[in-house]
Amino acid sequence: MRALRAAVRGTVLTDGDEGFEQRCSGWNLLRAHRPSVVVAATGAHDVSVAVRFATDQGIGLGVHATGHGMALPVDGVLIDTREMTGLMVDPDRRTATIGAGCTWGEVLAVTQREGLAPLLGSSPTVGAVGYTLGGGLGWLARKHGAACDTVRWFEVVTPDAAVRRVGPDEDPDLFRGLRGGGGAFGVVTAMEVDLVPVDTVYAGNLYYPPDRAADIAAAFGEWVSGVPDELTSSFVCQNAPPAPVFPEQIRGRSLVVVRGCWSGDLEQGEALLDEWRSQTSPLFDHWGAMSFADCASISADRIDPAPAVVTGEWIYRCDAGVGRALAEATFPVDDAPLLVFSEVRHLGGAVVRGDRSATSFGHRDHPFFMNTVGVSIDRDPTPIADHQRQMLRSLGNAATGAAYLNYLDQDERRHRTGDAFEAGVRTRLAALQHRHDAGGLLRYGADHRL
């Protein structure tokens, strides 16, 4: 420990040290890490030192950034990347170099000053690197693709403690594995991504009564089958908490929602939404022109830490049956576990056209992805997880059985990793993980060999 503290430029903490508990906890309060030692790393050098220490001690090593997702709690060495907040934007090249501790909100705030945006998700508090390693499907996905498609290079510390820069010409196999295959092959300390020119969008939410879930879902499924790629949208059954992040009319209500983001010409976007409005007049209309810097307001995802239970599945269609299944599972009935929301996101477009040979992101061809989130007040995930699995079964032949790595959490992230990839990709990722981490140093995350 003395040698570790002397070699690390950041902070080394053990149980009882001030700040140790804070470093072990993240956004998702369902589980907390209980490591032997925390290394609050300031860069790749510190990560390399921590990797060598874990190897020498014969213990595992895990990574913690924002703590939105977790497979197994780390009981060995925990690398906390939150100090690694280096960020450099090149407006001429339309790129951003992002440290492993940066959240998407921090990146977006800087890039929007140049009229540019990364392919972030719906929540700005999510770590940019971890999100991108899992694929990344946000409000610009249909127009510009998955976040992993935009990566130019990664800086990664592999389990042999080597600091590597990997790209299409520098260890292309590892580069491809990291682009959508998760962090099972090393600790990513930085990445460079392409940015897209987006500043003002036409976006928001249209709200409907909960008893209209089936017909709104059916109409939505038909409508989006012909919309341009500039629109990424979703059908949602939502129980809005009484929180100020929601409009006053919405707080504390159960509602059906059609939400989305149009990233093209504003007049064309308004005309497209007017077409929808003419067929299905909403109770409340909160869709309009907005700065993309405010895109977090579209989903209004919870910012405060919570014991969240998350799952999802790619589905073949959005129709009345899907809408009915989501409504029955989501809206409060008797003593059924309460879900915060269940959402069907329309994809396709640039997601389908992405270069499959250059990334590991799976199941691009499916047109819809369904995800659901519950909050377990007593921190026992079992009732909510069982309820969510029953909801997936209720989708019947609309369900594909295919998962999305970023929406596999807790035990599911461990045991359903294979469901997030096609068979050939699974085999390749398992071989890559064995080649780089045969000893199982990174034993707390997604495991392609299971």
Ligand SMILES: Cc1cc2nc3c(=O)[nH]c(=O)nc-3n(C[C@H](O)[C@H](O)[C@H](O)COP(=O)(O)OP(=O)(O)OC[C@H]3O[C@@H](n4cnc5c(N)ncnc54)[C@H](O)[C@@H]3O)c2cc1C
The other form holds:
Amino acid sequence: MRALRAAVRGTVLTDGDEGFEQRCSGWNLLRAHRPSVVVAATGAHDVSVAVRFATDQGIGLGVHATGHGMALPVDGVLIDTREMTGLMVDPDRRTATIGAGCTWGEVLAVTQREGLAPLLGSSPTVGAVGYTLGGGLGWLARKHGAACDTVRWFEVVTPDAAVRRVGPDEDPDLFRGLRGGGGAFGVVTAMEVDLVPVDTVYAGNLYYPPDRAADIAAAFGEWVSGVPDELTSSFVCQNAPPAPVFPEQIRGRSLVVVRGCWSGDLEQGEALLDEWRSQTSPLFDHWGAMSFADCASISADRIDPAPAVVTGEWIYRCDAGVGRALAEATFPVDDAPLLVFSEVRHLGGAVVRGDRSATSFGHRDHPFFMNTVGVSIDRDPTPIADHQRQMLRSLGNAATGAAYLNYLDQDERRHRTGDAFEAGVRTRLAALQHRHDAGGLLRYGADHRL
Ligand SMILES: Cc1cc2nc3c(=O)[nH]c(=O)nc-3n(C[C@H](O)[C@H](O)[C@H](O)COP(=O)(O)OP(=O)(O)OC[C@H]3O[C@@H](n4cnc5c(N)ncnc54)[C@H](O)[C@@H]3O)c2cc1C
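Now that we've seen the form predicted alone, could you pull up the form predicted in complex with this ligand?
Everything in the complex follows now, all chains and molecules, and the chain you saw is the first one.
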């Protein structure tokens, strides 16, 4: 331990040290890591030292940034990347070099000054690197693709403690594995991504009464089959908390929501939405022109930590049956567990067109992805997870059985990793993991070999 402390530039903490508990916890309060050592790394050098230490001690090593996507609790060495907040934007090349500890909100704030944005997701507090390793689907997905499609290179420390820069011409197999295959091959310390030009978008939410779930889902499924790629949108059954991030009329209510973001000519976007409004007049209309810098307000995801139970699955369609199933499982009934929301995101477009030969992101062809979130007050995820599984079963033949790594949480992220990839990709990723981590150093996250 003395040698470790002397070798790293960041902080080394063990149980009882001030700040240890805080370093072990993250956004999801369901479980906390219980490591024997935390290394609050400042860069690739510290990560490499920590990897060598774990190997020498014969213990496992895990990594977290924000704790939005925890898999198994780490009981060996935990690398906390939150100090690694280096961020450099090159407006001429339209790229950003992003440290492993940056959140998307931090990256967006800086890039928007140049009229640019990364392909971030719905929440500004999610980590840029963790999200991108899993694929990364946000409000610009149908226009520009998944975040992993935009990566130019990663800096990664592999389980042999080597610091590598990987890109299309430098270890292309590892580069391809990290683009959507998760963090099973090493600890990423930084990445460079392409940015896209975007300033004002036409975005927001249209709210409907909860008993409209089936007909709104059917109309939504039909409508989006013909919309341009500039629109990425979703159908949601939401129990809005009485929180100020929601408009006053919405707080504390159960509602059906059509939500989305048009990034293109504003008049064209407004005309498209007017067409939808004329068919299905909403109860409350909160959709309009807004700065993309405020895109976190579209989903208004919870910022404060929560004991969340999250899962999801790619689905074949959004129709009345899907709407009914989501409403029955999500809106309050007797003493059934309450979900915060269940959402069907419309994908396709540039997500489907992404380069499969250079990325590993699975199941791109499916047009819709369903995700659902519950909050377990007593921190026992079982009743909510059972309820979510029951909802997936009630989707019948709309469900594909295909998972998305970013929405496999807790034990599922490790034990169902394979469900997030097509068979051929899975075999390649298992071989890559064996090549880099035959000894199982990274034993707490995604596992392609199971
Ligand atoms: C409120 C909320 C909103 C979300 N919105 C979206 C969305 O719109 N679109 C979407 O695609 N996903 C979304 N997600 C899912 C999110 O992308 C994943 O949970 C992602 O894994 C979070 O990464 P993180 O670094 O923030 O979390 P962490 O819990 O810190 O890390 C998650 C996992 O990523 C791995 N990891 C993290 N950093 C590194 C690293 N430097 N090197 C190697 N591996 C690493 C680790 O294995 C870790 O278990 C959302 C999740 C939540 C809770």
